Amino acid sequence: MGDLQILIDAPIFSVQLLLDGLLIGAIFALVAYGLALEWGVTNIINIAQGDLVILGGYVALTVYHLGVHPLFGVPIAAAVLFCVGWLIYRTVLFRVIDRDLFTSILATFGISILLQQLIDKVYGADVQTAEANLGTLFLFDNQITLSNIKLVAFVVVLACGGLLLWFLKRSRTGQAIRATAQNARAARIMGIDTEHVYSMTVAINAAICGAAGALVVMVWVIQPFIGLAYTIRSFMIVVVAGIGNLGGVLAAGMGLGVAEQFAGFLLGAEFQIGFVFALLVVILVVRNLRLARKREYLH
Amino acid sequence: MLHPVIRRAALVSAVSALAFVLGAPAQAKVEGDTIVLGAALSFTGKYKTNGQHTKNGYDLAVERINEKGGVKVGGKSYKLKVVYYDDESTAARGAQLAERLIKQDGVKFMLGPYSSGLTKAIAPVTEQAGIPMVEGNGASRALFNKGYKYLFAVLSTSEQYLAEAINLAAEQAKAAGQDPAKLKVAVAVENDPFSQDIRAGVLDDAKRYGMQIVIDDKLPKELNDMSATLTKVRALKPDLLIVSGHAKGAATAIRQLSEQKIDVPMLAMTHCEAAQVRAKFGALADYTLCATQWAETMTYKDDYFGSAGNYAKDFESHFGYVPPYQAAESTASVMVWKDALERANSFDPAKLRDAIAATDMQTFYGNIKFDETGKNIAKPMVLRQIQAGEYKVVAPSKWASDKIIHPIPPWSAR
């Protein structure tokens, strides 16, 4: 716990950890929001979520290799992945949409393996990055350093979130998506083409993953086989925040990001992810206890 | 006229007798004037890049040895040939294929696969069959404490990868009139067996000098961000930062050190080449010390490639890229086989095993001499520093071509 003393003596490092955690968490939150959307509307837990992120990263990388600034990769990856998502629904997922959860998990697991191998075939297994070259922001007399690309990513995440919120609230398709999420059968009776809604939802989720992947390749690194980490992380965030609550997902994502940074600093990197999982268990237990108490009142 | 049943039975027994005669390996896998070596390599899956480097290394050695008269055993010249199978980068498949090579194909001379994990899977198979395996791409020290008799590695094992950085830091401290025991070392190493071997070697050497380990982080495999560890580096100001986590770790470290503008006097890493830090990060990767098994600027010599530099030229003209050390050590493995076959003057695996164990030679890749566990103890690891975008050998001093730039200038001055 010698490292705790550092934080007490020099609180500035806490600020650094806090800001890093918020910025890192936001990207995960974006991926998690896509997962929640698809889960809520189609009742499919997408195991291939992380692999779509990585695919988005490779699309952005391709754009970058063509000599375009990688930031333009964000909308391009989103557009390409939108089509990929639509294709995935039309070829595979529509067959499992009414089946039980186990079947759809298996199906998306298969897609995950397929994506990994295809990416590996096309791009190779090497670690890849794209340089945005945006420099570093210095705060508090150079004691805090934030890479500008993380800040830009944060803004992009907020913009994507806002855009989605507006889309779901205002647009015709968005309203249809929400109606289907509430009650698919009723929506069908009201004349909503739920097949179209499902394919749109899967496609939108893929587009979100694409945008996130384009950010990941600029902020971190990508490699064909590291998608699962993103799937698990976003799943965790959704479990904490619940489905269909953008604010909650953002808060949970950033909260877990901050928790991870402090755990890494104080306990060592080996506990960084383990700590977050432990936290998840605690949250679930506490929540369960609270629900049980509520049930008692109802008796 | 024979009864059809008898005729069929006669035919069957004739065919099986023929199969027995043809199929039974005479003494070993030698087809006419060709000696057949076998290897399971990763042509698909996550190791396919390095699997290809390994294959290219083997192929270049085979081609060169055949050009220069082949291998002389019992007064006769034999050509070399390698049978390959794709292990799909998975351990279970590697072990299966090793069985197949030995039992079905009758191969008696094995070359190693790519990676410690695959070697770990295959070594028990070759060991049980009593077939020697010479490998150049399994560096985990766990391979050499199991008492294997038939496994030989031409490369330096993992615990030596970055230990040289500790020596270098101590040397620099002494040169500056400081006590090496005062040095603070930070270690951030991925939590997998291979990287943990590297960590163990570093900790051993640091202890020898009495250095203080201020950070000892084990980075989880899923971790893509090491900013918490780097914030700790900024807070604790170590004199030497050691990072190892395959290509992902190398790329992440260079990127985040430069983004967060973390100043350390000395930075030592593995997998710089695999992560292509020089091409991807340019000047941001400068001053980094990179551990390598081999460098083309080394001064080793042999009769087949001349020098390390010549090997690099030959390799590039064949395959169109500069050879990574994975290719060089693969080539050296085949050269060990050639040397041992000639000295044993026999195809008997037991005799060959003893001949390999007695190897004492210099190749373009370095000196090769095995200890009783089968690892090469004659070749040190090399540290190269990236100076103005070029890799320069700076340690160990005996083979160094350049001087280290120490300490690394702060980011504000870069």
Given for the second form:
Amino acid sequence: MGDLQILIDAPIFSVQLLLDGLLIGAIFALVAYGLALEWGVTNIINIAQGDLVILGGYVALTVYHLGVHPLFGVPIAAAVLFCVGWLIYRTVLFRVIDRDLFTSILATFGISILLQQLIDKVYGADVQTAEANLGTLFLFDNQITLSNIKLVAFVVVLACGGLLLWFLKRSRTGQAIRATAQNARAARIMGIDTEHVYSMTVAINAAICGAAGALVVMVWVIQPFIGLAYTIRSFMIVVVAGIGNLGGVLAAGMGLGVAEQFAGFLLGAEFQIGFVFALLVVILVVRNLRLARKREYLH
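Switch from the form predicted in complex with its partner chain, shown above, to the form predicted alone and output its structure.
Excluded here are partners and other molecules; the one chain stands alone.
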């Protein structure tokens, strides 16, 4: 109750939490849009989504340790993770692309465990970060502080979203991806190589995760075993916003970021991830009730 009273007595704290939540929520939205793309095209729910984010963070961290500014790690992590995603599809996921959803979940869960262990062996289990050293923005007579790297990350997220949207609408590969997502069988009849589409989709999702991970390592910290939290966040955002709704994904991601910030302030930082899991349960229960009512109405 004491923290709640602080928000009531000093509304400026609420503004601080709101702005921070909107900025970090955009990164969640970027990861979620990659998941929505892969889910919508291949019908695979990628449990390794968050681990790909963390791997991207470690790629950017490697660049940082080589003496390069970590912002340059964003395109490098995206390129490296694109190759990783393509390799994952060609070695594992092509075997489960036409199987039931449960089989693909088990396959990506195995990939998740493998990535965690490999990252742990190579980088160790210590918490690490990459210092961007971009300074801080002060607003409202220095009552509100915003890290400039969060503002830069927000701009990068918007740029990535815009580039992806242009790619899907204007390029031949993007149009093939959209056609396959609408009807894979009809796409094959029209001469589209759906195997290539699936591999490109998984690779693009991994590249998005890599870019997001490079932002995460500059904004927060990373360690090998925290990928599940990003998987849960992205899954929750996609469930709320729906597949193929870029604007909805961005809005849901920013909303989750704000909710997390307020939950962390009111409940304590140690309960912030617990709040995310509890919120997912609530969303799934509510969505199941709505679907049940809809089925009853149709009958």
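Positions refer to the first chain, counted from 1. Whichever C-alpha set is largest while still superposing within 1.5 Å between the two forms counts as the rigid core. Here the structure is a predicted model, which means the values were calculated and not measured.
With both rigid parts superposed separately on C-alpha atoms, the smaller turns by 15° against the larger between the two forms. In this core superposition, L289 moves its Cα by 6.9 Å between the two forms.
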